[in-house]
Structures are given as structure tokens and as C-alpha cells.
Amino acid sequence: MDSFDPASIVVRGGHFIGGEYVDDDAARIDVARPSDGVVYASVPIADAAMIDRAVENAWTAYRTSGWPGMAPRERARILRRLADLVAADAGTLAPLEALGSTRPVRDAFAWDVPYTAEGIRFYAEFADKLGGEVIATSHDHLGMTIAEPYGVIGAIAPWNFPLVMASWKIAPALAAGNAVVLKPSEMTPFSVLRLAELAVEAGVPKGIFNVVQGDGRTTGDALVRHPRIGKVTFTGSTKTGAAIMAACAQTGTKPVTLELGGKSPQLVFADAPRLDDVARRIAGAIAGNAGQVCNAGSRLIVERSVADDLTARIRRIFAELTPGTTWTPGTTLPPIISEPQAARIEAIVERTVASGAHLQCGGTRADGRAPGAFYSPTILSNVTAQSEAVREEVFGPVLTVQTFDTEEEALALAQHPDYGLAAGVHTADIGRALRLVRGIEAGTVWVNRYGRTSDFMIPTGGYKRSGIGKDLGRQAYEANLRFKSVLIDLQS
């Protein structure tokens, strides 16, 4: 699928609580299509009372539906059925995902929906394969740990990959036997509602997976503060992550998993094989989804002898990109999520240039095939660690360039005082690669590639202010369990 008519897509708003749609007379938020700025729907803002209704419904379902006590293999079977339904529903989910997000429908159909389905399948298989263990003790004792779900997980997902990020939250939580109350972004609220419908169709008990709509200030805050919420998982900005940590500490010291911002470096050495491939890799890591990716490779750190050649190749790749709506065939540069975000990107670039940076390309709005907020892929050189575009997360297609002469200098430039989400190393020297893997302060380091595969077993998460805990991998499943220690005296 590479196109659709946006006027043909019907969305259903409201909250999804207890297996059915719920609406009220609360204040509402307009939802606009980033591709053309058209307001096409609105969603209610769940206040504390609505959050209480959703969480209490989830708690009741957790206590009475049999979901946490279900035979793990049966729980896995239901989740595998959900994955199958998601894959089969791509014709509905992909346009719904593309309509209100920055995901071109071609990409949503070919990647986002299949990836979401496969992630659910992956965590389904954990349900009957990980639990407690028997502990080595003296022969007159039996020691063990018992793995138990938290109860109700409060999840908040971002707007940049709505379905995928929601699946990262719900799949391990449900597989571990929890109920979930999920708040999607108010900018991309609708594809996740369809996911909740499919969960009920698959056999997930009503009330085990609920979706609430609203903003962060009212809805998100009430969700993370609710006393029935046993754990919180969030993907988004570092500032919001810090606020969530504070709210959780104030209302019961709930555990949190936070995947937050990044300023990820890409180190390129002169011996890196196939410079054209490296250029494509670098360009894709910052222009993909118009740079609206938490682990975007936004800082190019390149050996001086190949810097001019490499940046020239990247500029040529940028020039090939076609801005357009998410429902138009051939779009390779999607819109920025909103006009305020585009204006923020523009202002950061302007201030960085004013402070002495050299603008190699971009730095302006792109002419898309619609009046949406498009921004041209941008390269800024002659920058320092103090330059705003180097220091701050831009969340747009803006690449800064710094050069080095030695490995030690490259490593020093790679370290960021605040962020440590991901990094890339491009070199033919395996010894150098391994030294840098150990030396770079980041939760993920890719060597001669940049970006994830569908190896869900590899966890993701950041160092420093880029987050706490891990999504994906065994760690994400275990983070949805609490472990009870048991010691039995066999001589009594």
C-alpha cells in the first residue's frame, strides 16, 4: 500500500475502557493531520475522575478476569492471536497510523504494522518461559523466588511511532499477566484504539487493556499518580520523564521505565568500508521520519581527511528526498509533527548559525505537496560542544558535523554531558570498534550499521538523562514482574 484518500478514513474517538468506547462532556483537544494541518477529529481530555474509572476498571479486571492466574501458555496463545489479527488488519491500521502521524503509509504498511505484530508474538513466548527460580541454600531449607505481575501498569506512548511504541509497552506487560492503562499521544490517538479493539477480539479479557485520551498535564499526571498503578513506563522527552519520576516518588515510589531523549553520535573513521554506504547510513539515521526519532544519529563525528567527501555525499542524498503527505506515493521526507515543532527546529538552526556555524545545506522549510510543516534536511559544520544544535535534542532532520584526527579525540567528542541513548561507529578496525564500544557512554552502540533490526531480544535504553531501564529484550519482560523471595525450613 502506497497511497490512500485521507477523507475516506473514519476515526472513532473517546476512551476505551472495559472493552467499550467511553466518552463524556470533558474538554477536548483538536487533532490535526501533520501532512496538511487539517483538523480532522478531536479527543476528550481524561481528568482525574476518568483516570480513576479506567484504572479501577483495570484493577477489577486484573482481580476477577483470571488473566494473571491463567495458564501461561494460554495467555501466550491469546497474545499470538492478537499478533495475527494485527498483521491481518494492516489494510486498516496502516492508513490509520499514517493519517495523523509522520509515518508514510508505505512504511506503516511494510514495517510498522508487521513489526508491531512480531513484537507481540515475541513477548507472548516469554509468558511460559521466564519466572522464578530455586535458590541454592543449605539442604534443610528450600529457597526460591516467585515472579508476580504488578497489577496495573500505567503506560504513556509517544507520537513518533504510535503503534510500535505502544506495543513496546503493552506486549511485555500483558505477557507477564498485568492489566494496562495506556495513554497515547494526543497528537496520534487513533491507531492504538484499534489495537485495543483487536485485543478484545483476540480474547484478552475486557478491562485488561484500556486506552485513555488526553494531554500530559492533566491526563498523564493523573495516570502516573493513581495509587492503583503499580509501575509506570514512558517514552518521550527527558523533561517529561523527570516530571514523571517526581510524581511517582510523591505517590508511592512506583518503579519506572523511561526511554528519553538523545543526541546520538556517529563516529566515522577514514578506513570505514564503502563510503557511499556509510553516507546512506548517516543520512537515513537523521532524515528517517524527518529526524523525529529519539535515537536519531544527529551528531556526525568524522575523521578530518574524509569529512568533506562524506558530507558532500550526504548532501546529494538529502537532495534526492521528496517531501510529501503521508498518504502520497513517493514521499521520502514526511512532515514535522506540528507547526510549533517545526518553528522550534527552525529557531535552533538559526541561533546555531548566528553563533558561528556554517550552513552546508537546508536550514529552511521544505516545499511539500501540501501545506504541512516540512523542514529541509540540514547540515551544520563549524560547530562546537557549546553550539545549541550540538547540545540540545532538535528532533528534526538536522545533522551537525565535527572533525577529529585521533581516536582519543573522536571518543571525547562522542561523549555528551547529558545524553547517552545510542551511538554508531563506522570503521574497518575491529579492535578500534571494540575500544569505542567500551568507551562510549550510551545504552546502545551500533558498529558499521545504525538502527535496530527485528531482533527483539536486544534491549534498548539510555545512559545518563536518556533514561532508566530497558525496552525490548528479556529485561523489558522482567521489568513488568516483581519477585517475591521464599525460604522454607524443611526441618520444622
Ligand code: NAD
Second form
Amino acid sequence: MDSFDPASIVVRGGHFIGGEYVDDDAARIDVARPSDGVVYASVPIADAAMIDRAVENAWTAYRTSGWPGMAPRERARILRRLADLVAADAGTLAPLEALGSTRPVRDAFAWDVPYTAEGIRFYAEFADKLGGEVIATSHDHLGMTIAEPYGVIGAIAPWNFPLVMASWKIAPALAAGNAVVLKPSEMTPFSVLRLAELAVEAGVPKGIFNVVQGDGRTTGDALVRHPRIGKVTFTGSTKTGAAIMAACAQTGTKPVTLELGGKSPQLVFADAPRLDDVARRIAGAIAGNAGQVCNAGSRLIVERSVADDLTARIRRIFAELTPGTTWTPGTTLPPIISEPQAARIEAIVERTVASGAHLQCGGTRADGRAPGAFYSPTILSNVTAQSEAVREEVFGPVLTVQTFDTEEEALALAQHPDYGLAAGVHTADIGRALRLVRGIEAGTVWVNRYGRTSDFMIPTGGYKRSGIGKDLGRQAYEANLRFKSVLIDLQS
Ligand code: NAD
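Got the form predicted alone; could you also share the form predicted together with this ligand?
Once more the chain from above appears, this time first in line as the rest of the complex follows.
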């Protein structure tokens, strides 16, 4: 499917607590379609009392449903069934995801929904694979660690890939035996409700996976501060991550996983093989989802001798992109999530140009054949490390270009004072690639590629202000467990 009629999609709102939809007469937030700005639904804002209801419900389910204590193989079986149900539900989930987000429906079908299903399947397989360990002690003792869930995990997700980002939080948490209360972004609140419905259908006990709706200030803050929350896992901006970390420290020194913002460099050396392929990777890494990707490759750092050639090729690829609504066939440049976010992108580009940058292309709104907010893929050269578009996470299709003559210069330009989420190195010289892998301060470095594969074992997470801890991989599973040490005296 690469198109649908937006008016044909029926959304179900409210919170999902204890396996049921719950609503009240609380204040509500309007929810708009990014593609055309039309308000199509609203969600209630869960206040502290509603959060207390959700978390206590989850805690009761955790203690009484048998979820943490059941045979791990059985928990794995239920989660595999959830993965199967998600994959089979693509006909509902993909248009629902596309309607309210920036994900073109064709991409939601081809990637978001199957990738969500596969991520759940991946973590299901951990449920009976990792326990504690027996520790080497003298033979008059037996020492061991026992892996135990935290209880109720508070999970907070962003709007840019609503289903996938939520699945990275809930799948390892559930597989490890926890209950979860998830707050999606108030801009993309609906597709995860369908995920919660499917979890109940798969056999996850009611109350083990709950969804609460609302904004960050009221709902998100109340969730992370609730005393029964054992751990918080968050994906979103660095600013919000810092506020959440402070709230966790103030309310029980709760552990946190924080997946935050980035300003990721892509280094291209003149020896990089197949410059056309490199150009495609660079363009894809900044124009994909209209740049609204945490690890968007937003800073091109290129050897001077190939800079003009490479940027000309990238401009040609940008020119091929077709802006359009998420339900129009052939859309390859989706909308910006909201008008204020598009205005922010526009203002950063304008100020960077005013400070001396050269606008190589873009710098304007794009015509998306709908009144939504579309922004043209933009290239800014003649910038410095102090330029606003180089320093700040733009979260739009804006690529800055800096040039270098030596490897040392390239490395120095790659380091960002704040962020360290990801980086790309394009070169034919393996020694140089490995020196840069060691040298670049980032949680992920890709060599001669940019972006993830479907190898869920490769963890993702940032250095510096890009975050704490990892999503994906074994690390994310273990981060949903705490380890109890046991020492038994065998003499008595
Ligand atoms: P955001 O920080 O504005 O919001 C994220 C979530 O936090 C939303 O659900 C929001 O309601 C909630 N929230 C806001 N204030 C809160 C508070 N005080 N307490 C608790 N919750 C609060 O981020 P966004 O605009 O939704 O997402 C874009 C950001 O997410 C970008 O910075 C991007 O880089 C980052 N991101 C990072 C990753 C990663 O893996 N590192 C992945 C995707 C997105």
C-alpha cells in the first residue's frame, strides 16, 4: 500500500490501563496530522491522579499476574506471538502510523511495522537466555547473582518513529519480566495504543503494558516522579533528558536510560570508493524522514579536493526528492512534524546564512501539495564550528559542509562540544578508518555506510550529552534487570 484516504482512518484515544481504555473529563490536547495540519483527534492529559492509577495498576499486575515469575520460555512465547500479531496487523498499523506522523505509508509498511515486530521477536528470545551467574568463590561458599526485573518501568517516547521508538523501550522491559507504563509523544499518541491492544490479545496479562496520554510537563513529569517507578527509559531531546534525570534523582535516585539528541558528522576522504554511492548515503542520512532522525548525518566533513564534486552530486539527489503527504503515492520527502518546528528550522538556516554561510540549495519551504509544513533539503557551506546550524541539532533536512586537508583536521572537526551520538567515516584506507573509529567521541561509528542494519544485536546510544546507556543489543535487555548478589555459607 502506498496511499490511503486519511478520512477513512478511525482512531481510538484515551489511556490504556489494566487492559482497557480509560478516559475522563481532564483537559485535552488536540492532535494534528503533520501532512496537512488538520486536527483529527484529541487525547486527555493524564494528571498525577491518573498516573497514580496507571502505575499502581501496573504494580498490582506485576505482583499478581505471574508475569515476572512465569517460565521465561512462556514469556518468550507470548512476546513472539505479539510480534506475529504486529506483523499481521500491518494493514491497520501502517496507515495509523502514517496518518499521525511523518512516516510515508509505504515506509511504514516496508520498515516501521515489520521492524517493530522483529524488535519484539528479538527481545522475546532473550527472556530465557540471560539469567545471573555463579561467581568463583572459595569452595566453602556458593556465590551467585540473580537477575531480577525492576517492577514497573516508566517509558517515554518521542514522535519521530512512534512505533519503533516505543518498541525499543517496551520489548526488552517486558521480556525481562517488568510491567511498563508508556507515555508516547502527545503529537503521535495513537499507534502505540494498537500495540497495547495486541499485547493483551497475545496473552500479556492485563496491566503489564499500559499507555498514558498527555504532555511532558504534566504527564511525563508525574510518571517519572511516581515513587513506584523502578526505572525510567527515555528517548527525546537532551534538554528533556536532563530534566528527567533531575526528577529521577529527586524522587528516589531512579536509574535512567537516556537516548538523546545528536549532531552527527560524516567524514569523507578523497579516496572513498564510488563517490556516487557516498553521495547517496550522505543525502539519505540527512533527508530521510526529512532529517527528523536522532542520528541524522547533519555535518558533512569532506576532504577539500572532492568537496565541490560531492556536494554537486548531493544537490542532484536532493532535487529528485518529492515532498508530499504521508498518504500520497511517491512521497520521498515527508512533512516536518509541526509548523513551529518548521519555523525553527527556517530561523536557524536564516541566522546561519546571515552570519556568513553560503546557501548551496534549499533554505525555503517546499511545496508538499498540502498545507502541511514541508522544508526543502538544504546545504550550507562556508560555516565554522561556531555557526548555529553546525552547533545546534536542527532536526530537519539541513546539511552543513566543512572541508579539511589532513586527517587530524578531519578528526578535530568531527568532535562536537556537546553531542556524541553517531558518526560516519568514508575512506578506502582501513588503518585511517580504525584510527578515526578510536578517535571520534561517539556511541556509534559507521565505516563506509551510514545507519543501522536489522542487526538488533548492535546497541545504539550516545556519548556525552547524547545520552546514557543503550537501546538495542544485549545491553538494553540487561538494563531492564537489576542484579542481586547471593552468598551462601556451605559450612553451616
Ligand atoms: P522531546 O524531548 O520534546 O519529547 C520527548 C518526550 O518527552 C515526549 O513524549 C514529551 O511529551 C516528553 N516530555 C517532555 N518534557 C518532559 C518532562 N519534563 N518530563 C517527562 N517527559 C517529558 O523530544 P521530541 O521532540 O519528541 O523528539 C525529538 C528529540 O528526540 C530529538 O532531540 C532527537 O534527537 C531525540 N531522539 C533521540 C533518539 C536516540 O535514540 N538517541 C531517537 C529518537 C529521537
